[in-house]
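Starting off, we have a lone chain in the form predicted on its own, written out as structure tokens.
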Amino acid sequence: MTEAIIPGAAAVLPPAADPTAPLSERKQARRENWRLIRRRPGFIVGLIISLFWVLCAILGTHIAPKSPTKFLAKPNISPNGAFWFGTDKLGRDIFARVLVGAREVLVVAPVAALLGVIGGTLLGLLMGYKGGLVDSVLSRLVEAVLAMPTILIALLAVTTLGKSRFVVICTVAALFVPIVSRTVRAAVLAERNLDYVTSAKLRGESTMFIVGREILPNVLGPIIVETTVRIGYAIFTVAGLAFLGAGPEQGSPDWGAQVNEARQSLNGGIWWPTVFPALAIASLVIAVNLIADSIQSVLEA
């Protein structure tokens, strides 16, 4: 088996990471990695849970047994045969609201995570390949941003600029850029002095070609892992902002907003309006992390 240097470390990667391998061999290695990932129990479980919530986000209002917004019964009815998750303080069906509440999170979080990974990848490629003064200045800026509490920055930005979906997406994406850039920078630093990069420089290839066609394909492993991990963090961050009142408007079935509205009821022993939305958040975050762990374990095997 051909061995290569793993981006950002001194470990051994499967042949997919070997930049000198023929294209057909690299494609075959990628197919083999994908086959191994699909056989991981954690990946299967995580994918099933994630697809369930994606289905709820798409078809929530159509598959929910009751309306998530209408006042259907007495307030704070405990879970029973008629209302599986009980009712909230306004008499709305919590089960229907949990199903429909997946939509806001699954629209905002993946988009924010993807934008953050794209921005962080571009910044990390620049820092890692250029090095020198460019790397030093940008690294200090990244460290300064990472030293600040993430949720406080997000809360300040959203309360200042507004609670619109666009603002939340841009805020969360901006918070992920420095985190992702550090990972990509470390991977590029491990690649930029290898023989295939030196060969490309001697051929007179442009910087864009070397970075985009030579280095980037060989650091895709860490980037893919970062993408899945960031989706999980984005879900948690978006729900956290909604819980703190910096998310959707009052009355929204968003999971974080539901937990925020019902948290005071816990003092009276009314646990169901808070627990079920919180469990939904936890299940989706865990599912995404299971997928991320499965991908990482195969790529780093």
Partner chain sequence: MKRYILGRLLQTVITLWILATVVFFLVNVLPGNPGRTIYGNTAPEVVVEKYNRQIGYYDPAITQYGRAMKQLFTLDYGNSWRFNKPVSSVVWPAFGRSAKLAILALILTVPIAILAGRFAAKRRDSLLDRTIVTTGLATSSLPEFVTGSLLLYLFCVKWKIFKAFADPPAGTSFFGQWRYLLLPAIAMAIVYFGYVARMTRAGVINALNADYTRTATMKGLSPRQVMNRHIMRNALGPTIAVVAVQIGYLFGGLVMIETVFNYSGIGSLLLKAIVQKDMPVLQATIIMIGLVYMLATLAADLLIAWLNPRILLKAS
Given for the second form:
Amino acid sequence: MTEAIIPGAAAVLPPAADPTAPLSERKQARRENWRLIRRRPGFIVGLIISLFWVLCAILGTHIAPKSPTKFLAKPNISPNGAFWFGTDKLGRDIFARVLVGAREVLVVAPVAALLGVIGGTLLGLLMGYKGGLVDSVLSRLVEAVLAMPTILIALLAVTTLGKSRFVVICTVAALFVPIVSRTVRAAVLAERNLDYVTSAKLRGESTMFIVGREILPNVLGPIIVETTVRIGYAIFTVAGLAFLGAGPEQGSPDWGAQVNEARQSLNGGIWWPTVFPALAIASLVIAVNLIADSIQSVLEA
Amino acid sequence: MKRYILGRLLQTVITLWILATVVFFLVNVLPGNPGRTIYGNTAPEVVVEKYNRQIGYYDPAITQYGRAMKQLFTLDYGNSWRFNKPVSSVVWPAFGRSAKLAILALILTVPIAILAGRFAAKRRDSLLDRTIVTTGLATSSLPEFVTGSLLLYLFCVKWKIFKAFADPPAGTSFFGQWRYLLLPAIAMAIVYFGYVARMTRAGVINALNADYTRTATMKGLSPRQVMNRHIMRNALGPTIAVVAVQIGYLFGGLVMIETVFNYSGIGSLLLKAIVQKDMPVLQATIIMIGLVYMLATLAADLLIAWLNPRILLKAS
Amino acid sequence: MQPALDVRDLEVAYTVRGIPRAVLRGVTFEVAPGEAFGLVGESGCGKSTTAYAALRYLPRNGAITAGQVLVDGKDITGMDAETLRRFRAREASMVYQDPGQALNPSLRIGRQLIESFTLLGQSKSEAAESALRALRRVHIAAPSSVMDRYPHQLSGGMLQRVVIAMALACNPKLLVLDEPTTGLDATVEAEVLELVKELRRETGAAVLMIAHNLGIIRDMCERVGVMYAGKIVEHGPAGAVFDHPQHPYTVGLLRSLPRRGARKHQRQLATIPGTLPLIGSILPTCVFVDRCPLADETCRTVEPPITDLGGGRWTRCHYPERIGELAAPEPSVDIAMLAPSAAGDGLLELSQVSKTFRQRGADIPALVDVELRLAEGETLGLVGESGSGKSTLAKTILGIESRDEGGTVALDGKAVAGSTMARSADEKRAVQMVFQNPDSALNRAWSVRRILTRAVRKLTGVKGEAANTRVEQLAAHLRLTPRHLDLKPRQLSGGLKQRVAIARAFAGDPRIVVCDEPTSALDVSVQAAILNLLADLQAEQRTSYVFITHDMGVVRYLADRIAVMYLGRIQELGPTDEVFNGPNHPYTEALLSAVPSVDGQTRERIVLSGEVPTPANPPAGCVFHPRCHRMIQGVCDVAEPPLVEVRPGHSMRCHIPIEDLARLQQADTLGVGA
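In place of the form predicted on its own, the structure of the form predicted together with its partner chain is requested.
Now the complete complex, all chains and molecules, led by this one.
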């Protein structure tokens, strides 16, 4: 029961910006959205946590009080004043490893997500605008890919092609392409039949122009939302891959790999090597999703 | 309706065929030598070669593709390279175990999540709504192995309520098994609660804003009648779609839960097949998981069309 | 006698961004039992809010801040939830705009209708019986089969009948109708309005009716209130208010309508300068003061009192006696010079143009053998119900849809390709379009300047600084200020958006502009400005228009010739005055009679029975015969009449000779007068 129900009520609401305002209206609309996003507590919390991890990823070894890779003490010391998060089964400092572990995920995940969004956008634009046979065929293909268990297919690719960063990025991006393309396709479908597209055709615009210059700016909202959501999933997937044993080479600090290495000792009551990296992943993923959610609620309002 | 069902079935078959083709390419671009994989590095070349010839490893791609298609339609993938027994005797039991876990997780998630979503929508912007939405967002964004590990720590290590492994000892009674399955199922349920609850909430809010809801209210129906008779039917569409997509993920995506809880379901079978390059098992499991996903979405689409016949019009 | 609805000093506010903003600023009126009261005004004036507030239904952010609403003596503003629910179930009902949205898409009609009766305490079987009766009461021929259908399987007219049946389930004391026929075809609208009249007589319910169409209100209501910015500014018997308005706003509203056979070369339409104040604006004095030509110092400082004019009439104006000073618009010299050029040399010529769509293997003929000529500087009006093929015809001319093999579309005697893509730059430039909905027609991501610059560059080939200059000239010509150029479409009002769309169409000096209902989404005062603009542009540039509309007043004002379409065929084609004055095609006759006029009805409505047949399966013989009130058995249902010239420049597709039509139609008109 929002204002839209009563016909005319929506029409009497003041327009989003005062028409007498100065000329840089575009910037102002953006500023208005930005202001609305900033006012959401979820966004603030998410941003603070994310920035913290980004800082750790950049400075990593410089701010960690101890070395993340050296065997410093006896294995499996429970958290104490010297080792805040305890030590792992090789006697390394878990606190340092958690701080430094942010780097792997924060390099790989955003790049993979971005590539996936770019690919998915191109594919979605093509499917949505062309329609017909092209769309039907590609839609089936997308549906088939979606039917496969994402993380396991990624694992398959990584185990075959090698555990390099490059392979992980490409694999995750490739798996995101069909997912993103569905979102973009739906948005393009809604635009395709609007009259401004007809008008462009009437003055003889090329398909490239119509798709790239006329339609694309109008579907940027969903694409931005999709990008943030995808970054969250990329972190999820990259950590998952590491957990399943397809992470970076043994020994280098990575949250997913840490959880995997330590989980066998969980039954023995040695919880800290598992729980701290798990919480680190949790905090980052939740933070990114809080940001994504805030952007989504503002852009889709 | 009949037309719609037939069309949708045809779509499913085509998708399945594409899936099989994609899997075929995946498997064939992978470097690997099946005979060598099976007999190990020390086996004489003759043995390896004989085996490879036997399974058609040297056949032209098109012959191999034909074989893959035949396998798809007979669902007979021959012998596992690793276990040296028919693929079906490896896949089916694992599939059954995963199904048990997935069904339990669904039973735990769906009703509670729908109720929560409905409640949140009704009290939109209240503290409770925000709590449900934020909790849902947080839990559904966590990787399952994180949730699983944390639960395992709390319930098995700290409080010692549950067993830390999900495979019940042989001979455990039907009901006795639940004790082992409950914790992994809860771990899944926690992850999926958020998806379903948020989708239900969005659906209900949409329906609350619709003109027909206004009509129902103006007729003099009570809010509860409006909700039960008019809103839920329309609001459940997207929720059903999400549940269906999840059923697919519950089977394949939950390899992590199965790993955390040492449960030998289809996810961990596929994991093993990947690591060990056991191609027949790998193909069979991926097809199996894809099949479940497609059947679930098919069922969901039919259910949605039945609930809201207008879909049929749009689809045609 | 106690009024059925008594609204006293009602104030409603919507909270937007945390601030309550006034929407209704003290609305007062009464509706007696059995009486119909109409509220008119342009969008945003608060009429719908008043209607919904009368049943205490407000958006989540809305609240009644002062005043009372008494229905049958009971104040509904103070009712608790349960009492209010019972009140809605038993004493008041509502009929909505857009019946397609008002019914639940996933429940069968029967279930939704039966529910209205079980709410009254009837058992399931009683309610089912009552539902069938209710459907028969609204003249639904096969009620039990309709009960089994879903809403999307029924036409708009049928759905509105169902909604009306639902509303009447409880024999309400008060029936609120909110734009009940907006979006329906004129012929369907006529049917629905007749039905409402008949049911009013039967039930004696008091009616509160909201409509932006003044003709409907005059036709349906005894008394009327004219609303502006959340206040009723003039009030009185419908005939008196519309014939002798006593408030400057009412005068402006009525003068902006193209009526009484007004034509573009006779006079311009009046407009109301300025815009409606935003909701929540502080309006301490007269609400209309900023747009009123009579306003003086008193109007700006003192709130006008209610001036009683006797006979139940009042106006909220300081100077009702000065209304006569409001000057009618002068006939403009430019426009007087504009005469439709002789239909000699055809600028655009269509011959044998057909368009067949294929759907599920079946052929659906949307256009059948259309023959048309359009001269330079001429306006051709295209009228007909939805599904008649007017839009398809326009799209075929434009090349958005490719015509079937065999037909030709010729520009200056030279045949052009079926699809826009295959046409030359000059041919593209020659034919442009103005769309119905400017929100859809303008790219929301682009600024006005970019929209126009792109059109100028692409259509004229002019580049760089020259293009910018041309854009500025174009904008100035369309009365857009340089400031507008830097805005996005969403920052403009509906009228300004449509100006931008027109500017874009004129960017390359087109020979022909196809206008697809360009004013149907606009308020009448804005419509007037747009129609004036189109007429001016035509006078200066001798552009030809193909003008699609369902508004007979508009088409009469603007068009030189009119083509009446039905099921993809041109049924009648002739000079505007001849088509309007008759003798005309029976279908044209019915269309014209269906339009409620703000000047009062001159003749009885011809109600077209039945639904428009589907083009996939057109009736044998004359396609119009199943609905024709002059159908001749054995003739019309056998052979399709050809389109023949009955008078110079006037063709018709009818078996009845024109002399007979003239006689029959004259007899009918006289019959009403007697």
